[in-house]
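Below you'll find only one chain, the form predicted on its own, shown as structure tokens.
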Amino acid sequence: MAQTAEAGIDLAVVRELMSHFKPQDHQEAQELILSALQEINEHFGYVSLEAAEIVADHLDTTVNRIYGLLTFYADFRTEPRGRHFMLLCHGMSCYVLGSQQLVQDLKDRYGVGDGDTTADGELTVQVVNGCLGVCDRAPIVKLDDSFHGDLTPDSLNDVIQRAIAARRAAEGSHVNPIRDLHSNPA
């Protein structure tokens, strides 16, 4: 399960994850690099520079090679995700039915674009130029583990605010979220 920006990466856990990778030779070590990075990325939600250094040391390669792979493949993150993670479908059906308006509204209202996290660490957005496969409900997002469709900028904001409020309630926060918490005043 991915951890959020607050948690950071426990390097002892990274070392434990790496202990499962026991290459027999240099060639096998090179072949294990992506698998090791994927495991760390899946566990923490990103791979920090310190974690990359551990991978490089364990698999006998350079940090530059590791960082090059991390920045080449879109699935890897080098910075922590927000407390909520959103995939915004920008496939053909979603695009035709208004996903570009959702992308623009997220920039205007929350100050985030593709791959960005809000300043308060609440939300990370990733625009998916492929398809999330729920075209009959386009435009659609996957926020955390739930799909939300037939969205407008206002209904997307409602979905985000409900997710923030639910997380705060689950954590026992006594702060009442304000609708449009991140919106710019008119």
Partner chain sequence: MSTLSATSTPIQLSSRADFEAYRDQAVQRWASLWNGNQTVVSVGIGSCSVAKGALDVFAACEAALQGQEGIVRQVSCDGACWMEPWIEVKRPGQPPVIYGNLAPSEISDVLAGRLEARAIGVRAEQPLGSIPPLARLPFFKHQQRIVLANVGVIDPDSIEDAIARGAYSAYLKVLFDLSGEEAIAELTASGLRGRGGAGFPAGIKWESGRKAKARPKFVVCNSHEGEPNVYKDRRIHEGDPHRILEGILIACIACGAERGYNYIGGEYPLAIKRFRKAVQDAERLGLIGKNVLGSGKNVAFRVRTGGGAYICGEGSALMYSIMGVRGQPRTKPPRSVEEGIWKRPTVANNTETLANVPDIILKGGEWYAGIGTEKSKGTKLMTVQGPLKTMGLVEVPMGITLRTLIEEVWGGMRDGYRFKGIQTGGVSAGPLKEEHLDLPIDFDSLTSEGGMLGSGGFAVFDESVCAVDYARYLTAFNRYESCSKCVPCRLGNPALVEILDRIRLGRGAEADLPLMDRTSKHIIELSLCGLGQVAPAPLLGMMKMYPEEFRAHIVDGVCPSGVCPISADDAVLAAGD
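Let's see the other form, the form predicted together with the partner chain, since the form predicted on its own is already up.
This part shows the chain on its own.
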């Protein structure tokens, strides 16, 4: 599960993850850098400088090279995710059936574009330039762990608000999610 900014990255967990990577030689160590970063990115939702340093030490490389990779490959983040993480599919089915309007609406309503997090830290949006592979329910998003298809800008907003409200209810918060979001225009 992704962790949020407040929690930071537990470096003991990073070291534990790294202990499973046992390269035989320097060549194999280099081949494993991307996999190691993927593991961390998946576990924490991003790769921090401290985590990158551990990977660099473990696999016999430099943190500069690691940052070269983190900024080249689209899957990686170097900043923490918001409390909710949404992949917005921008594949061809989704485009043909209106995903551009969803992107636009997120910008208008929440002030977030590709890779951005809302000012209140609730939602991070990542636009998938490839395809999520659920094409017959386009346009589709994956919000946290579930897919939502056949979306319009309004129904997407409902989906987001419901997810935020459900989480807050579970946390016992009494803040009105809608008013709260609107009080933080980006």
